[in-house]
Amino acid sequence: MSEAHPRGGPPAGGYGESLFEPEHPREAERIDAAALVYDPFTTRRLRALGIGPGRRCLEVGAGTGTVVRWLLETAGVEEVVALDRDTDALAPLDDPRLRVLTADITDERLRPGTFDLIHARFVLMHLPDRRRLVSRLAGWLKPGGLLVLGDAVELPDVLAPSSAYRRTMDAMWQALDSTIGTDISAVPAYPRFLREEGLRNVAAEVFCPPLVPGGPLALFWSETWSRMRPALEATGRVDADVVEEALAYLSSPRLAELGPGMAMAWGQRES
């Protein structure tokens, strides 16, 4: 994916690449740590929605291809179009039903076709004019097709706003906003957006995975914060000591937080 800011238009580079270089030796590991946490939730919902043989699917922001692999190997769909700006990690996936599309979802010239399923996870929250993108994705649905969107939501402990963990997490969201344009404030409105697009059977759910020391989610946040240290400190919310305390807390048996979760919303085009 490429970098953009919702207020000032897209700067040069890729979405997040100024913070998380695709070529970094631990970038795939960082992404896969999050996938390990969220994939079971995602695939359980896709299975419940009836995704299986005969379906043509668009995976937006395919990343390292974990959901793509599930669609092909477990769900047994007819075809997957895996879309991302950086598709190098998809090279090991050798399947005639897979079409890799190296492109930017914000490119107005993009015409990938129509689909029985369009799935985007942790994508729209990083992009400008995301409400318009929901309309665009809905327009690529076949009759009866499903649009499934998943993005981050926060459930902070308002009784501990000055803890090192909370200050570092808040600094992260601020840094992501100022550098990439990340904004999770509209995520709870996704069901409404889908209804406004004329989709039916609209529903949503929230999953907050356990944040435990040594677990994949703690490892994901630890790697994310470690790589973002300069940007975190630049917000003025934290200094090096606060970040260090927060990182130590993630691996401590004292860890007791309801970490960021994922809201998933879905709707179906009329048949």
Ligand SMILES: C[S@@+](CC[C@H](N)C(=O)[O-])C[C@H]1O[C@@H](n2cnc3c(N)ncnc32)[C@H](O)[C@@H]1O
The other form holds:
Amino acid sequence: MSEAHPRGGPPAGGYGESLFEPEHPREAERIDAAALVYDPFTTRRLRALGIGPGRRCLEVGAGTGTVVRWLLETAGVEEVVALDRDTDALAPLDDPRLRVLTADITDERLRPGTFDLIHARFVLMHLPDRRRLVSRLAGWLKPGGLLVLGDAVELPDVLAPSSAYRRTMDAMWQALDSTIGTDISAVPAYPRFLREEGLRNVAAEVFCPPLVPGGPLALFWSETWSRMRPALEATGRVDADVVEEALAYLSSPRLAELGPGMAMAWGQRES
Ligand SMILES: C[S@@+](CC[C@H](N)C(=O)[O-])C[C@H]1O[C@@H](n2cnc3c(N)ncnc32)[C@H](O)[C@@H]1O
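What's the form predicted in complex with this ligand like, now that we've got the form predicted on its own?
What follows is the entire complex, opening with the chain shown before.
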């Protein structure tokens, strides 16, 4: 049951500490840029899984609350618990069916209740011991409840390993691993993790949104790389010129890449 990803030493600090600090003036905007791109895919799947009125939902790592808003306003669920280590960005959401929970999901003492839906997008990949976390989340499902996990996957163009784009993206994953412990290598194992938890109807899918110049995803990567410059260069994979070239490429009409996608895996507790 343990995760098979060897790591080169402990990370220097978790998400929001050495990188992606919530108080950064453009952090909410950065998260929103990616949310905009992935929300249609996420919500289409949640709808297909039957999420609607009467459901009690836990949104783990709720971020700026775009999925929370969809659950409340479009799906019309009964209650949403929106959990994040930093919940300032959720302040504008005002709904009696919303409970905002400022908490660290890795805190073993956490007991948020039981749910018909537990959804976590782009959260587990940033956290330590995510296999254990999948177990804890599965333990909070009501009978018939769904656990839905979305995280990043890469389909790299291995025929162009030395392009500035590829080198910078690879440097980013390495830098994220060594600074905050991000690791996407276990994402394809999520369906197996869900099966190991005894969940039924386990399935998964991948969505790779278009990476087009000036589009929200290009802006997201551009902002992410710009904020990580020292960490990118510290990997030794790129220098300032390569990062500059990669950033220019993101806004150039020549941009043509299959960007990182999102894998969604889900499973259901027996009724
Ligand atoms: C990349 S953002 C994704 C936000 C949102 N799920 C989305 O897809 O738009 C990761 C979110 O997880 C939160 N987060 C990171 N580590 C956390 C932890 N240990 N406990 C709770 N939330 C955490 C961050 O504060 C941030 O809001």
